[in-house]
Ligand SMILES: Nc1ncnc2c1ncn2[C@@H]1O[C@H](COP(=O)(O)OP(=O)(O)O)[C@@H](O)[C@H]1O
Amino acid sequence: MTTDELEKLLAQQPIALLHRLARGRVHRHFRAGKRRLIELLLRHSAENRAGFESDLQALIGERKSQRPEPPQLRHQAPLSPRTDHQSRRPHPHHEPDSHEPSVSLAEWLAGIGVPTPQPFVPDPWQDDALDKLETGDVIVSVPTGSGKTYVAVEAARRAMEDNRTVIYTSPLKALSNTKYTEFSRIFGADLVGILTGDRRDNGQAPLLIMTTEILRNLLYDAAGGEIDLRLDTLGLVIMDESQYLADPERGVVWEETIIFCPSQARLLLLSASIGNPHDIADWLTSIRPVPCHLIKHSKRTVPLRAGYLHPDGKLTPLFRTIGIPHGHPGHWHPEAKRLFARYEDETMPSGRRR
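Return the coordinates for this one chain only, taking the form predicted alone.
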């Protein structure tokens, strides 16, 4: 199959099939429109054309087997040619529509805004996490927006009051810079420092913000006999975004940091997306001198809502419901389906629209 033939075949497929084909091949493929996705798939297919074509044909065959021709049409004459308007309309993979009425845009947007100020009262799980740090390491695995930062700030405050050094790590320099600004505002600029590959400010402060790689390198130096004085007083290591343990390329940095972390320091791992926190807690307990406690819950303090924004500025709910449905991902909002079909129409190359 030539490249042109392959491109035409890809253009004939619904975008849902192309996204399935892109899994494991194209990074962040779900962000690409159909035209861009076809370009990325063609570029990737050059590495293993035979395997790529085989997977494509398998998906096409699977789709055909799941969509048998309706009995009433099997013996009818071929349909008459479609009009130009009809030929430009893409045919997304069929999903059974829900009988539930679709939410309106006003209903979907209702309640979004700045909440009324109220006195802060820690949640029981936050107090529990801080208490558990007194006797061991802690993994906090809770949804985004639940209040992990409060646990980190209060734990750092208690450690510094006990004259212990605190290190806060993040996977990104940009996030480290953000936390440096935030913690400087909370504790005062003289008590907070930052160490990244691009920046070194107030390196002897009791609270240091750095990337995980920087801390790993400090621990490497300590293991080689080049003892850093800050490690002698280290009392708490906070590892934000600790789901990076599972990253194929950078996960080893988190593993080595945990393994080499001084025994007198407590570990506080924060994440909203660890898939197996129980296993991580068991592993830490097996390699560290203190037990690791897991603080976990799945109730979202800030509910999620999914919407679709067309490039022309039109906004609509993505699903028929206000929230994100569980178990029925095909219950798309009719307006979202219409806008996405229009987007496919507008981005497909001329002459290749179905």
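Only the largest set of C-alpha atoms that superpose within 1.5 Å between the two forms is called the rigid core. Everything quoted here is computed from the prediction, not taken from an experiment. Numbering follows the first chain given and starts at 1. What changes on going to the form predicted in complex with the ligand:
Relative to the superposed core, Leu215 undergoes a C-alpha shift smaller than 2 Å between the two forms. For Lys296, a C-alpha deviation below 2 angstroms is recorded between the two forms after rigid-core alignment. In the core-superposed comparison between the two forms, Thr178 has its Cα shifted by less than 2 Å.
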The other form holds:
Amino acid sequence: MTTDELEKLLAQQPIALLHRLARGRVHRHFRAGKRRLIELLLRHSAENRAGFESDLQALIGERKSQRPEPPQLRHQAPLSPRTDHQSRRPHPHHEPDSHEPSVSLAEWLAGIGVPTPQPFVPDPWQDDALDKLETGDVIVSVPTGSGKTYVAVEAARRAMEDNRTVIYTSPLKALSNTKYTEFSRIFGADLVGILTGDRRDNGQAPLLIMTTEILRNLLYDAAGGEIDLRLDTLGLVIMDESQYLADPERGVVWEETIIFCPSQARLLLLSASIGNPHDIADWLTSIRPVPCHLIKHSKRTVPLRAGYLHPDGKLTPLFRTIGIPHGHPGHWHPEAKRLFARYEDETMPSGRRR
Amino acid sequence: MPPSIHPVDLISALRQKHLTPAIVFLTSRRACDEAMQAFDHNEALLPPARQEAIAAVLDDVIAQYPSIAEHPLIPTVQRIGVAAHHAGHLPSWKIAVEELMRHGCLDAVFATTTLAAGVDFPARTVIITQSSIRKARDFTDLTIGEVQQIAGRAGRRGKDLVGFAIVTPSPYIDLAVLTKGFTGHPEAINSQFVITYPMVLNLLKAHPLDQMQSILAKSFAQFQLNQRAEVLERKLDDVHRQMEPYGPRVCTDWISQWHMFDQVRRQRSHRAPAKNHEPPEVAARFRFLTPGRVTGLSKARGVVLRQYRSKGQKSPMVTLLRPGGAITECPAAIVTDVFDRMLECKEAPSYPWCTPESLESLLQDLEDLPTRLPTLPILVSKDDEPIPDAVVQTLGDFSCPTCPSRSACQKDYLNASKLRQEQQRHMKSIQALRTSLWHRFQERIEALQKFGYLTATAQLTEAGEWARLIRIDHSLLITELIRSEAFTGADPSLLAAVMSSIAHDDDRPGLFPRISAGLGSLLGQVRKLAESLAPYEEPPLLRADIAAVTERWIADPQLTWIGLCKMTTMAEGDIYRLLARTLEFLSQLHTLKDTHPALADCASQAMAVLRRGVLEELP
Ligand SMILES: Nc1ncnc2c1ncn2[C@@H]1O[C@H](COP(=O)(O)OP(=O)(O)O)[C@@H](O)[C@H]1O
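Please give the corresponding structure for the form predicted in complex with the ligand, as opposed to the form predicted alone shown earlier.
Below, the chain from earlier opens the complete complex, with every other chain and molecule after it.
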């Protein structure tokens, strides 16, 4: 595409699409009008023209496939994840009301309480993750609160029983500290150490906790010829909150750590739910000596319900269904819809909203 | 109706419906603090047993972290069972709140969404009050992943049968963003790989240059670029198939041949081109010459005030502001360089085409620009380049007029040439996707060679050998400062203060202690160097006011934490983070003990003084 053609194509797009394209590319793009935004985008495009063009095409493609569905499709069986993906953009104000009755507040609130204590039985996915770690690297992508820590602890225990060193990384120093306390409680203070930029406590322990940056630096030093016993016996690297890979400032450190991770060590990546965990698994498989297995599920262990609380204290369910209607952002509860419309009317200067 | 629910009403509504404990995510630290203040005169006290339970947990935490013994929030926490937890607090306070939540002592915690990832405790209910979040000075809608990360704190496994995520509106909330977040599929994550100077130095220390491409190929960045390239390759295959009927004819490359012939024919028929032909570079550049753009002229620089086309000739024109204040109308062709720099320009409808204040600040900015500015790479479209006269003369040489495939060529030309353009475009894109990382790596190598960290054959020089140990942001500035001996003779407090002004990347205003004259002049020197490095590395904020906080802390070892906090309006947590980051930067200087013993020693003295009081509590 010539710059001319690119400019024309950009000019034909709605401003919302331009803003999406500008995300992560143009600083403060929300302040720019269309003409200025196009100029900024063109300027940016010189950096990686091909990537820019293909992102643009992808957004245009996505937009085409997202034109509101014909109404007869609406009552079909639950959408498969694929179509779910495509119908992601909400049309809350256009989606026609369904005729199913809406859940009442009492039904929605029913069932609050504390479960009766159960003996601890690992979930199948937890066992699966541990088994798969015997034969390769593992990436776990499950909702928050599912029990990733159990996998980390058990995997660490097994590696240590094998006389292997384990390194556990977290993105924040504060999280490292919490884990240090937690792991010391589980394994005993002797077996756990923590490394920060300027300090090491029990730095020769078999289970070491550090931020990802510190591990990356250890790997730099090792590659540069500095001998580090801990890396020689390294059997397992656990990277918590691996979705930080996409952090604009620090994501690169996660990539480096994975690329330079010694080949004899297993990698266990723990991540909150992300859209493309299979890409990460495929990537790891393509660069590491062992295959990477993907453990993922998106069902929450404790069911989640969404509600709306009006400033006057009135509580109502947010959706028509008791649970979250996955794939149907427009299934608002009529009461929530009414109250929120009133809220917008009363608080927004007129004409600010669509 | 109030724009949002009162915190006291919120908590009593939640209690009444058995929806506690809850995490209430608010838009700002201030909102969290105000929510806590709202309980100051609240009479809904906890039963004594619960108050005692809270006191017991707090006692345990205080035993470990004495710094929070006098925390001003303790009375409210204990009486009401609510707490605040945000980045303005000390880590030890946050630990205390987390510990209280873990023991089930609290009914609610007010937290900021910015730190959703740092809030490592669950609750029965999560209250959401916003749909966008401040990122790099801009409000951006929450992504689906972020909404789910926030909502995901609701419902504790083993403690709750169900969890609740409840939205309560505040101004500017967009409920559609949240409903989409609840019901949607999280976004795919993308590589954010960048090539940094320390990365290049450390890689070249460990591996020969000819292995670099294969190492870069292992990145997730390249993996994703390859995925895109594969999509294009499939498209390319498709184009190839469509081009099959347009294979070689009487001439192998009949498309180019016909193109040339056709052009020449046309050019002949109009003796003089009707339209005034502007050179393609000028045309390509013209659209970048918008108000505020810094341009290079043959001798000086200028800022564009407006662009227009001349009346008769319709030729591209610009109005330029030159250093000294002259405003001139010139043809766009006199611009020799288009710089990658825009100045703030408030346009106006008549001469001088911008507001008077704007004119003034433009003039000032123009003077202040660094001597080197990156130019904007501008792609020139080659399609309508005029054909050289020499070719026109030789129309007789074309065999097209008498060729047997003439009519086929004439008929197919448009389609075939369009396909071929598409083919070339895809090939170029694929090429770019496959090689862009390597190009960026080479750019870094060139810069490191220019500054003498790498030899011409990309081996580490003596400077490169130690510079690779500096692995923090702004590494080039730091190593250049060391090489320019900026720190020679500086005492530990100056060194630490400069490091903290390099490390600190927050632009929040506030009140700070005065800086010493020595620090002021040293920072001036640092700023100058940082500006001269701007084409190679983004300069840090280099706030002098922030540096003063660190300077005081190191210069006066008797100063207490409370004393330090009183000198500035900065929040405790921010001071802590500033000093902790400074410690990190200093510890990198300390690694240079073999090559720069005096500097390393100075850094280690600074670290020893810095690490006292609160800074000593946590590893
Ligand atoms: N198989 C299990 N059965 C019952 N409770 C579990 C199981 N696995 C984990 N848990 C509990 O679930 C809670 C959340 O686990 P955690 O590891 O913190 O989640 P996350 O996936 O967010 O890291 C913890 O309290 C943990 O004890």
